[in-house]
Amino acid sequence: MNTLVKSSDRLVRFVNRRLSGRAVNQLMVRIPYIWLLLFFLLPLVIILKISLADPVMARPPYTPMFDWAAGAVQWFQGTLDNYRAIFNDRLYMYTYWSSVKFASVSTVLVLLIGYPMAYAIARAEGKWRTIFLLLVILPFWTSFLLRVYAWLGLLNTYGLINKTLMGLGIIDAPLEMMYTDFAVYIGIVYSYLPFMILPLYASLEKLDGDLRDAAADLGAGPVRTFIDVTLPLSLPGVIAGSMLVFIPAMGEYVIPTLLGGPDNLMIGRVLYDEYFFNMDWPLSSAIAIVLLSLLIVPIMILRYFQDKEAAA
């Protein structure tokens, strides 16, 4: 009788740690779905909801949700007034245009910088290899305002370069540098370099080296075996690094604002003007979901390349 008690109090403790195992798990995978409910769809409702309302005067300034009158609940019609204001206005649209056109210009200037530097951390060895890594990295421990503020001391009319310039007689009179586009893609090509190195180090890291000896081995010359073997196997690095480049790029608001000049106008910029100053809240929600629907395709190929990398 007391063997069968105890086999019983054992099989019911078991099933308890069994039950409240299962729990925990259940609520630790629901956690990120939980954290993404919260801090991104219920946002990004929101802000959608405020696409479709009418600028008023009055805190917040559109119109709600919902309403009293006469005794009864008003309920909120939307209008795609803001979105109609967009896209008959020839200044959103070379907006637009602008962002996407700074955003590739200078993707594609961070890989042809970036895939040397990370081939040749891949490459390097062990010791020198961390200290490269490291060096990739120390940017991040600067304030990103104070890195773009940097440049202005070094890209200004008597600033650094044109001083250096100057002083060594190859030109006579400063360089105009400041508040034009190179000025931007140098800001963007200089903060967003280690989104790039870092993943294409990941890709070219995993890279067995037999397979260029192997090339080798049958005839293959250095650009040869680079075309062949080296760069279709770092796509997915090139893919990625390239997209965490773009698609942050495409909503810079720092960078124009600090290095560019008024014809240099950015997405970003121009949102966060009918944001704060022109007060009209549903125009710059309508602008952002806009930016946001530019984006949906680079974020689906990154999540793409992200998916296919880790089941690599």
Second form
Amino acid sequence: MNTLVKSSDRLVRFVNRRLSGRAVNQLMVRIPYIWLLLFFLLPLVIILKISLADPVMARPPYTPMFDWAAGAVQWFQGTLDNYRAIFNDRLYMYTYWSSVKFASVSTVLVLLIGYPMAYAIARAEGKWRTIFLLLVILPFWTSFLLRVYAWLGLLNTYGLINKTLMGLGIIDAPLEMMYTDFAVYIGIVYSYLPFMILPLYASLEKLDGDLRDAAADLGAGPVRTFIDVTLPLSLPGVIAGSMLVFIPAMGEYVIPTLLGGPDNLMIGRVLYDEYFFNMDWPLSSAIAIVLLSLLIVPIMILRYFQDKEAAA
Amino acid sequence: MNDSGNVYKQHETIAVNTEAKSAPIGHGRPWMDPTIEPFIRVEGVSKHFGDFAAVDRVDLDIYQGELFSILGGSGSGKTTLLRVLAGFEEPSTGRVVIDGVDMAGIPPHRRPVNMMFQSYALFPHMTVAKNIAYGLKRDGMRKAVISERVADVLDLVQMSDFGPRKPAQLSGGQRQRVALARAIVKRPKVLLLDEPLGALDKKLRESTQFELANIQYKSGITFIVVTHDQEEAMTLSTRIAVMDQGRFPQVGTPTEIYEYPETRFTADFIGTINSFEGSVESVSGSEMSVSLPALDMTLQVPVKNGISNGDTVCLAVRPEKIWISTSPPETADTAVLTGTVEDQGYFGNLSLYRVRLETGEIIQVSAQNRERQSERMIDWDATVHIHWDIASMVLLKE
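Having seen the form predicted alone, could you now give me the structure of the form predicted together with the partner chain?
Following is the full complex, with the preceding chain placed first.
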């Protein structure tokens, strides 16, 4: 650790000697922008470009958008066919809807389970708080993929849960849990719970205990205090947690593929299939762009209301 | 309260002081009137956190309309006691009775008590008006009545124009007023104030202090103020309970606490005091003679109960009760001590001198600066004569 700090110090001193302070500052400010430009904006533009092309049996498997000749763009060619295909095909539209349904129901479930947990952690005594937080983060030490696989073993027809229930004589025949909506929900809720608990904990932990006492002092019972004080003041945590769950759950690929059946459609799977099995890069790019728009719209609306709130 | 802590040399002085302490019964001094029932009774209340007793078997009677202060340093248990009164903590032993009702098991939201928090605890997501209206809303009052009451109380704290603002848009002093308004708008039987002026700067604190007393008088609500600021407690209160390690070494009016402290803790905590250890040489009738090696003198003082020959006692005198001059005083009915000024502090209105006696004892003396600095004679290393009226000394318990 120390040597790391020392060598980074040396690097900073070296850079400082080479560049004036002002230039260093400029560079430091721009690095995040350059990063965003290279690794977010540029790929996005490429995807957008591919989504406007036609698929061809070639490498890359799509028509070029520009025809370069003599170092200049000769013609521009784009098509909205891929988008038309998506909007005209009921399967795609259904899959988007199904993804929104899975993601939003899961988000609500995660919120309902995560809120009491975050609340309990925030109210726990110092020593316990650290232990609980560690327990929340602990699953991250194992690969996400392995944790989802582990559910296979639990939910299978002759998995641990069915065997136990049958052994106890509670059920006669195994429950069909695998390859159902239920399994997908279990997978998403389990996997994304920490992403809800952590931001919720952060905003609940900040909450001044005096505010709860003040509400009680002014005549609010425990439930009323929660509704009037705790909940509204933890709303930033609720929103942040819900975003962190909803957005990746929308595009989730691993969970519906491993735990879901052919009926439990999610857009991530369709995208994967179009890309790798059908080699239809333009269509899968268009699917990705539509997905992105679906996700950006609620975020923009949210930001708008947050800004209005902050201005008030 | 008893007089035994006071030391008088002359019989007349005793008479005068006794009268001053007991004269106006009833009006303005309900604690002197045995026919008046206390409004709040704290009986043998303790609060333990593990092995630690934050509040340790305290008794307290507080009367209607009082502005009662609980004065103590940090960790003295004063805030814990306040939280017990508010219902946020259940007492480990004893009970609290407010207006004849035993508060045992009654949660905070059902007590006829409101609290003004040290942090103010204003709801950041509500406007000033909504903060104040909150308690009334919980009582299920009609909207028209609520807005009227809110307007009244905003007027009382001179914040009428600030109703639509959010707490974050207010200054510290304004927030303090809103917190006070929110706490009194329900017209509680008792208002608990936790360091109400603690977060204000000195100038604002001084003006707000009187305003707070004024609002208390106007509203007629019984105030219980917790503070660590002795000046605040002295100027505000009808009575003060000095708190130390979960107990009350003394409860009394500001004058009693200051002029007749009973214990060394009280005397030291409130103001400055010179205290001298001595031993009782003889007890005869109502007087005893105490020799004070630090001053190299023997004083005749009234006997206090339970003191006999050979006991060690502590006699104390406040710095402002001592005369200091460069020339020997012409008339003094007590021994004059001589010493040198070892240090002096100039405070503008008064100066504080640390005078080293021949015995090596250092005595603090304060004097009003009636003359300009340049004209005053007392300076570092000056030889000075000091003396004081023995009646202004107090006998302290450890």
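In this text, the rigid core denotes the largest set of C-alpha atoms whose superposition between the two forms falls within 1.5 Å. A quick note: this is a predicted structure, and the numbers were derived from the prediction, not measured. Numbering follows the first chain given and starts at 1.
- The Cα shift for I299 between these two forms, taken after rigid core superposition, is 2 angstroms or larger.
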